[in-house]
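Only one chain comes next, encoded as structure tokens, the form predicted alone.
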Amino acid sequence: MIKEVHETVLWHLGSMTFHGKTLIMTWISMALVMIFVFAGVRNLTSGKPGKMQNVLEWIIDFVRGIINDNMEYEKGRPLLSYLVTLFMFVFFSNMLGLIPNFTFNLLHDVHFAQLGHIFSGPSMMSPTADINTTLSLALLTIILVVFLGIKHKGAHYFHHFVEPNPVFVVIHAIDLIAKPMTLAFRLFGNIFAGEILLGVILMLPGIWVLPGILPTTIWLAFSIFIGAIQSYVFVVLTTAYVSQAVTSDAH
């Protein structure tokens, strides 16, 4: 079962190779984010908001608070929509691996794009359980950090690489490279390990008998908690890195 959930499915287009299963799960996560946001703004009102609007507004206020805690809000305000989207995408991606296979093997004999193989397992797969996804998100973060640093400080942004002594340029360069690596591997490691352990639990004999339902439920709840925490950590670290890049050295 573990092999089925995390086995790589490759698509070939000319000289390019894509991870088909990861792409499909990423598109599903994107669709879930869009459906969630649409449900939140469908009956948008300044009066008494509905439940979905309340949840969406809470998420926006939550991320706004993260920005306020790390930098001047005026500098971080352009990031709000990106960080809200990032938070929801990472969260839904983390949760996807906990959802049972809703196709019920109806695509088992579908060979187009290897869909039968992609949806062959008992559960879906989290895109964030693939290092390619988490590394892409981390690289996007570090590109954003450098871009905003140059935008706010100009060429002076690179001055911190030679502080307090030019010999430290190597250390600062390693630090810049290490940031996306730690972001990517932290998220990947937590989600991948969670799905592996969930797969092991589901393989245990008698797990669906009454005594086995309780530990499974507890582990699912713990996995949801970890998924939410990892979404929060990713957004907080992204905000902190941007804050370091845009904040004046005098502060």
Contents of the next structure:
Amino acid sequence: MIKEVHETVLWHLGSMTFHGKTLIMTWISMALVMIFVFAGVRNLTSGKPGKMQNVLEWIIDFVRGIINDNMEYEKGRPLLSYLVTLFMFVFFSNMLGLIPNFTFNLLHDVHFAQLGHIFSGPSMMSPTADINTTLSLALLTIILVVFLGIKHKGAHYFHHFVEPNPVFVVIHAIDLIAKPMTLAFRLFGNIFAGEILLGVILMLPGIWVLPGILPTTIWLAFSIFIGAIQSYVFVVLTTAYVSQAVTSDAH
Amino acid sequence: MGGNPIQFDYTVPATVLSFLLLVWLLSKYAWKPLMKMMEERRTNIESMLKQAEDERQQADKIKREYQEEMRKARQEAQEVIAKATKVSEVRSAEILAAAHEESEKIKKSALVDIERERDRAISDVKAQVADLSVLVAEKIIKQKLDIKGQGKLIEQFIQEVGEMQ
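We have the form predicted alone; now please give the form predicted together with its partner chain.
Then the entire complex follows, led off by the chain already shown.
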């Protein structure tokens, strides 16, 4: 039996529970994103950009290209900041689970916020390997979709729920709910499965450790690929859903 | 908690808030300035391209002007040379004509001189012949005038002297 790779660490606040490990890893990812980005914008120049600024500009151009492909750029431009942040956050989150745990059990006896439990195990954890994180991002996407739909079309936005017949409102409602659900489960599934397999390879018993280096390397490389693809897919789908909502229907 | 990885709790709102905070922070302190810079660079490049285009056109204009001036200068030089050539031709013709005239004049005066000298020489000779014939006549007459029969000879002699004149 494969046990769950990441032991769920619960924080209790009143009657509310939080996945402590997920939140800590989320914040670590955010910190990494911020370090990366602020290192890039430290010496901003409109002249010859530095290496980091160049990377950031490339990312912005990349996301801008995605928006351009899906809708009129003017409607999508307010989304740019959000989408770039989303792209970087998801990417860094996906990568975090591939990084070995460098705390060497030093925090093992720290009971504050159960940090000892959080930093146990052979590697860090991707916040995106928790359905809560991916669902949060997917919820934000669907809120954006509805919000921008209303903003650009007014009450007319709700009109498409009863097209071509009021009976179809059920199907449209399912569609509206299925969109964030598929987003959330796709990302979660990919990353979670990747981490499980990584954990399994790392759990190989003694004699297999050395031969295990090769599959670990291969799987890490593949996970990097998967992580990059999934962050791209998440951003592209978010853009596509928004563009469906904001562009006037042809039918 | 069992093996079920799909459990929802208050992590969702916590993550939403965290993520929104990240979006706000990054867009305020990173993306906005960065995009402003990119836009600035775009306009910079645009204006530079425009400036370069303007300068190219100006350079073209200056080049055309120079070519025009060059052409004019060359034409003028051609005209000057042509004029100078014409003047020199006229002048040389004049000089030649003058020289010709002069030589003609000199020749004529020389001919006149020669004529005069010859006339003088002839008249001199005539005078001398006359003198000589008078002298000869005197001598002959002195010696043989008395001799009869010589009259005819004297007569002929005198006639011959007369023909010589």
